[in-house]
Structure formats: C-alpha cells, structure tokens
Amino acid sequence: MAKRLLCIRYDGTRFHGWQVQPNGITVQETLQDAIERLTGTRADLTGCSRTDAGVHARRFYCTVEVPDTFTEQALCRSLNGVLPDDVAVLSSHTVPADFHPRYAARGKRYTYQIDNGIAPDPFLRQYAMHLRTPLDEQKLNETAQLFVGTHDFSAFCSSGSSVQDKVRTVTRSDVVRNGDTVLYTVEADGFLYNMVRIFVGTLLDVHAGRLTVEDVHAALSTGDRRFAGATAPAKGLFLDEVWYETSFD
C-alpha cells in the first residue's frame, strides 16, 4: 500500500461539508465511494480541514492509502473518471506514513465573495453573498487590518468548537473590489470554526454601523463573542490554498 496526498477542488453547493455524517452527502464520502469503486476497499481519508456545508475549495488536501499498483498519475486519472462533476482531483503525491495533512499545514488562505450589484448575479448565486447596499471597500479594508497579527480569536469562533487554544496569527487580511464583486482575502497559520465567516460578518456590521471599531478591539482583547459580528453565509467562502513545508504543486 502507498500513502497518497490528494489535492482536490470541489463545488460545495450540494455537500454537507467535508466530513462524513449520517444526514447528508459529504465530500469525504463521495471520494470514499470513488476509491472503493476503483480498489474494492472502503478507504479512510484524512482531510486538511473540516469545511462546512456549502463552503467551496479550490485546493483541499487529504491523504489516503491505496494499492501501490496505482501510480500517482493513474490515481488522478482514474478518480476523475468516476467522480461527479463537482469534485476533481488535481494531483497525487506519495507521502510518508506519518504525514498528516492538517497538522503538517503551515498556513491557509481563504477568500470570501460578496456580490454587490444592484441586482443579484444569477451566475454567482451559489458562490457569493449578495448585498445590494453599496459597500465602501476602502472602509472595509481599513477594518480588516485589525485582524492582522497574533491574537486570541475566541470572539470569532462559533460555539461548539472543541479547540482549547484559540490563538492564531493572521498575516494577511484585505478587501478589494472587482466590478460588482467585493473580495475578502485572509491568510493565517490556522483558523477556528467559522472564523472567516465571522470576520466577514464583523466587517459588514462595522460598515453598516451596527458595530464600531472599538467593538472589534474589544472582541480581540476580551474574546467576548458579543463584540463580534454575525456569521456570513457559507456559500461565499472558498478555501483557496494550503501551504506545506514541501510544495505539492
């Protein structure tokens, strides 16, 4: 058997997130079905993250053990031949037996799309949050800089998280506009449950006057969820990239 690191991308619209669960189809289950179809064995898959229902990924990494008769290239071709159209395998790399795609990750980048046109764009309906009210991207960007640095992000984590250490280092947090699309990009050494979506909700709440910059400072200093904003819808969120010590491009 060979341990392979798969780089995949998927449209999360119809999935109930990455991880297998009893009440809905997931990306992990879909990949397991495809691998079982090829090998005859129900394989365990370990992912680099646990994306929520409706969240998309441009580059997501997971490990699986397969018969070593499947070369790296053949595994990609074979999986893409049996996977549904909303999941694709970009690459396959042989990794050591003790490689863990989550613990080995050095950092991640997420983007969040907001459709800011007067009328919603039908082609973005599953991939962006629509807001008709005009957004000032410069004001949003100024607020976004408050997240940069090493902080306890407890206020930006949804309840239900079992993670004890909520200190993370954010190295990039910015907002730009491209036509009617407003794009938020954030990079960090790790993320908490719903952290990016709460970042977006906070930015929008400050922009709308429901929160103040002082509230954001209070959220960062106290860890009190009440000082942070709402959780933005999942459909606008993309896992863009995961970085490892070794490049797997």
Second form
Protein chains: 2
Amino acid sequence: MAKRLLCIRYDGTRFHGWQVQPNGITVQETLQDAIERLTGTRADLTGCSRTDAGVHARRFYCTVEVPDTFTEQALCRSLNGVLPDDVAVLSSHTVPADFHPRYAARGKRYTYQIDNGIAPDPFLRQYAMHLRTPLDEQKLNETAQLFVGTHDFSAFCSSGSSVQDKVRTVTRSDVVRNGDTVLYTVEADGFLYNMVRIFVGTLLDVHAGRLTVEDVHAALSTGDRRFAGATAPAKGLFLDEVWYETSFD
Amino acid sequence: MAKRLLCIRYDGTRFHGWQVQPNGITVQETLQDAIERLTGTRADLTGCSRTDAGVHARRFYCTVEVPDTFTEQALCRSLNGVLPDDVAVLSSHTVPADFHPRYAARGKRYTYQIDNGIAPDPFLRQYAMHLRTPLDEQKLNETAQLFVGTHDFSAFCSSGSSVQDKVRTVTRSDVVRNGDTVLYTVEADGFLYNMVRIFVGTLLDVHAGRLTVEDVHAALSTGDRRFAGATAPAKGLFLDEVWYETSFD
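Having seen the form predicted alone, can you show the form predicted in complex with a further copy of the same chain?
Shown next: the complete complex, the earlier chain at its head.
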C-alpha cells in the first residue's frame, strides 16, 4: 500500500461539507465511493480541514492509502473518470505513512466573494453573498487590517468547536474590488470554526455601522463573541490554498 | 404604454435557448412569466439574437411594452424580485416605439471558454468546453486571425438558417490563455447561426491537424461548410456585449 496526498477541487453547492455525516452527501463520502469503485476497498480519507456545507475549495488536500498498482498519475486520472463533475482531482503525490494533511499544514488561504451588483449575478449565485448596498472597499480593507497579527481569536469562532488553543497568526487580510465583485482574502497559520465567515460578517457590520472599530478591538482583546459580527453565508467562501513544507503542485 | 429595452444576464445551463419553443423552458418565456406576474398581461418580447440551448449571456438585450407606471428603475427592481436566480435584469431604458434590438444592433462580442486543465474544472463544468490535450494558444490565435475582415461566412453557418446575405465583417478574433483557461473573443457586425461555435471548432481542428490553414482559406472563398470545422459545444459560449448607436448601461 502507498499513502497518497490528493489535491482536489470541488464546488461545495450540493455537499454537506467535507466530513462524512448522516444527514447528506459529503465530499469525503463521494471520494470514498470513487476510490472503492477503483480498488474494491472502502478506504479512510483524512482531510486538511472540515469545510462546511456550501463552502467551495480550489485546492483541498486529503490523504488515502491505495494499492501500489495505482501510481500517482493513474490514481489521478482514474478518479477523475469516476468522480461526479463537481469534484476533480488536480494532483496525487506519495507522502510518508505518518503524513497528516491537517497537522502538516503550515498555513492556508481563504477567499470570500461578495457580489455587490444591483441584482444578484446569475453566474455568482452559488459563489458569492449578494449585497445590493454599495460597499466602500477601502473602508472594508481598513477594518480587515485589524485582524492581522497574532491574536486569541475566540470571539471569531462559532460555538461547538472543541479546539482549546484559539491563538492564531493572520499574515494577510485585505479587501479589493473587481467590478461588481468585492473580494476578501485572508491567510493564517490556522483557522477556527467559521472564523473567515465571522471575519466577513464583522467587516460588513462595521461598514453598516452595526459595530464599531472599538468593538473589533474589544473582540480581539476579550475573546467575547458578542463584540464580533454575524456569520456570513457559506456560499461565498473558498478554501484557496494550503501550504506544506514542500509544495505539492 | 412605454417601450423598454432590458439588458439581461442569464446562465443558459437549464434553458432551451432564448426563443419560446414547445420542447423546453426558454429565457424569453421565463421573462414573459415574470412580466405577467407584475403587469397582469402576457407581453411580447423581442430579443437581440436567438441564442441556442446552453449558451450564456452576460449582456443580452430585449424590448417589451409595459404600462407607464412601471418606471425604468421600478421595472428592473420588480423583475429581479420575481425572476429565478439564473436570470437577472441589469438595466432598463426607454426606447422609441420602432426600436428593434436585433436590427438596431451595430455589433456584438462573443467569448468562448475552453478549460485546458488535466481534469474538468468543477467551477467551469457548465461554462467551458474541456480539452485535456495541451493547446498552443499562439497557434490558435494565428488561425483566429484568418476570420478578421469582410467575408461570406456561409461555410461557418449551420444549415437551417433562413438568412440570405451571409457576408459579415469580423473586427476582432483572438485567443489568449489565462492559466488553464483558453479564451476566444470575437467581434463582428453580425453573426450567422452557430458561427462562433464553428469558428472554435475550426480553430481546434486546425490545431489538431484535422484541417489545414488552406482549408480555412477554402472555406472562406468557396462558402463550402465541409472545409470548416466541427461545431463546438454550446456551454462554452457567452454573448458578452451588444453595441447600439447609443450606449445603454
């Protein structure tokens, strides 16, 4: 058997997130089904993160053990032959038996799309949150800077998380506009449950005057969830990239 | 009553094209339903072109007569409130009673997307033709230049067209690459039935060696469909813009 690290891309629209669960179809289960069709065996898959229902991924990494006969390229090509069209395998690399795609991750980048046109763009209806009110991307960007640095992000974490240490280092957090689309990009060494969606909700709440910059500072210093903003909808969120010690292109 | 020119955007995936037909739901019918819900009357709609099943539009123009009480802005906003999420009204302008969105068009721009990644990109599965074989965009672009100019494009028109004069002037025809996406852009004063899709099929057939540059010249000089290439799939095609004497933003 050989351990392979798969880089996959998926449109999260019809999935109940990554992780197998009883209430709906997940990406993990879909990939397990595809691998079982090829190898005849139900394999365990370990993902680099647990994405929520409706969240998309441009580059998501997971590991699986497969018979040696499935070379890196053959595995990639065969899986793409049996996967549904909303999941694709971009690459397959052999990794050591103790490689863990979550623990080995040095950092991740997420992007969040806001459709700021007068009507929801038909081409973005599953890939962006729509907000008709004109957004000032400069103002959003100023607020976004407040997240940069090493902080206890407890206030930006949904309840239900079992993680104890909520200190993370955000190395990039900015907002740019491209036509009617406003794009938020954030990079960190790790993310808490719903952290990016609460960042976006906070940016929008400050923009709308529902929160102040002082509230954001208070959220960062006290860890109190009530100082942070709402959780923005899942469909605008993309896991964009994950970094490891070596690159797996 | 007032005549309004609507600029609409639609994801053509689930539509059997623009024009009302018995075999499936069309964009025209969807828009007629929405207008009827607002005004209580079934209105005639005239479109700027007949797009095929699966073809998309970033800016498609059509006219409709509505009661004066529906101001330009109110019409736009109300329609977006009742339309399904794969059709949006971008703007509404008042035009003279004799304005015809097809005859008044000075020119149009279409784009065609080819997904040239190793596996079909989940985010482009409805918006691009997938080709795994690496494409040389320089070579495609050289062939694309052959279409520029005033020609009888009979060889690049599917049978079933009732148009007599098949002379058109192509003012732009080029191919660029953006990562794994290869984009063909073409502008002309008018287009024949399936013309852009046959242009793309011809570019790909020359690239693959199934046709030669001499065949393309022969297609242009003789008008014989057999010298031109296959018809590329609908889903990669976007009506991108239509020009009128005055701009309707």
